[in-house]
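Take a look at this single chain in structure tokens; it is the form predicted alone.
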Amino acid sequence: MKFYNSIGPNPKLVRVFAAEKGFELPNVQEVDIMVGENRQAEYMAKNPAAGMPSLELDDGQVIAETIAICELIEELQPEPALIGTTAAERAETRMWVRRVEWKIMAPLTDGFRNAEGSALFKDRMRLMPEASDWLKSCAQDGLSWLDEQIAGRDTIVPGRFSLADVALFAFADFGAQVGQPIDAELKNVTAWFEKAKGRPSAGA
């Protein structure tokens, strides 16, 4: 296998990932998105979609998307266990997977791509500038709504760290860089932060 790696929070969503499962990931090869890299011919046909990071299978087959990385890694390595064990288990992290992606993770990034990114982006994508600010509070909505749902809870999925965890704590490390920190008002959100930050993981 060869991953595919960069800079930015999806690659180190996985990155995380992997250590937190002891799962060592082969053959790492850097893609320097600053220069666009990813999107040129080379990449874009092993991943059309141009995004970072991939996973190239033995077969050739390659996997991108962090969520389907991740989930791949945990069938090719069941434990730990960072999804589940069971059925419900599963269904209940991938659902907190959802809502933390389309609540916090999804508005956070397009705020940045559409502001203090928009030079990197704007031949890329479409870009509306006049959204940041609003997609920047949605963000911190979906912080604040999370601070409500996890009191008295350390993790994101009742009792047990998993899969939510280590999405989240990606996302709010690249936006605690790029001028979207966790409003220190979040109690619960910004304890269990610094919990995640704390684990050695964290680092990868």
Second form
2 protein chains.
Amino acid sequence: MKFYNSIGPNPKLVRVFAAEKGFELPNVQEVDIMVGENRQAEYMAKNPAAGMPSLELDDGQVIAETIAICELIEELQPEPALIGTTAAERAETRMWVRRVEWKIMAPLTDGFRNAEGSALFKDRMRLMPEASDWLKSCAQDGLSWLDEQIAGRDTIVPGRFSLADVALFAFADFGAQVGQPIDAELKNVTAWFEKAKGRPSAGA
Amino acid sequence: MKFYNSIGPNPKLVRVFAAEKGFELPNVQEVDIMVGENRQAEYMAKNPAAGMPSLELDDGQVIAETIAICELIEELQPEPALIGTTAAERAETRMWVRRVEWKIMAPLTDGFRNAEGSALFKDRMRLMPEASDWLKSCAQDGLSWLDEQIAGRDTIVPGRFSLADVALFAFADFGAQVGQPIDAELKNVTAWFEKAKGRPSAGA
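Can you now output the form predicted in complex with another copy of the chain? The one shown was the form predicted alone.
Following is the full complex, with the preceding chain placed first.
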């Protein structure tokens, strides 16, 4: 197997997930997205969506998309479970993963791409710079919603640290670096983030 | 178990998936989203994100988010497999599901909510009507990308009908009703859509 890695929150998400599992990502190959290596023919033959990261299996099949890669790692090495050990647990994790992705991670990313990231992304996708403030506000709305949801608990899925925590952590960490920090008034999410930052996996 | 159903592409996605599996959705309860029943305390106690549909399990746990519900149905009734029978197959399906969701389904939905759907959604989420044309164009960009990807095949995941087909079908069907049809020049996606419309599950 081979893991195609780069800077950015998506590769970090998978690296943190692997670190939490004690799963060693195989044959890490760095791809320089700043010069567009991920948009050249060699990489796009592997992942035609051009996104990072991706995982090449021993038979040559390439799996892209962070959550698909994390699900595969969980199947290859079930313990410690970060998605779940029963169908109901897995369903609950997948529900929360999608909530944080759609409500927070997606608009945060799009807000960045249309503003601070526009020099990098303007030739890679259709942008609308005027929409960036709206997108960032949508991400903050998502964080406010989450702040209410996790009152009284320190994990996104009640009672267990999961892929939902890993996913949001990678993007909250990115947000903090690009002008979209968590509002300090969101006490629960702020405390959750500080705790996630303190885990050994945080620097992965 | 109880299935909370409504109009809209998300419940349809789960109904089509269940129909393809031959899985009978239990105790279907209709929720009238046009009058905001999904935003009243009774439903939000079950799904605090207020989205439709959701599936209440026998122990009272509620699973929301379409793909999480479909994954659970696949676990409850593995055959016929619409996600996969091996870890690699499941990873491949999840990758394609996410590609069509993020590239097509998300901007199509947001384009609708900020334009034709704004009367319904203006008090339910933060909107930016000026962004609707951009969002719709992003969805069309996603369809154009997909059109190249599926050249020479009639399913989104190569060689097998999957959750990726079901998911995009439900939203392409919705798009056709709200002013975002598939561009007829996209021959491959158009042919794919016509074929999906011809399946017995299409009317579910």
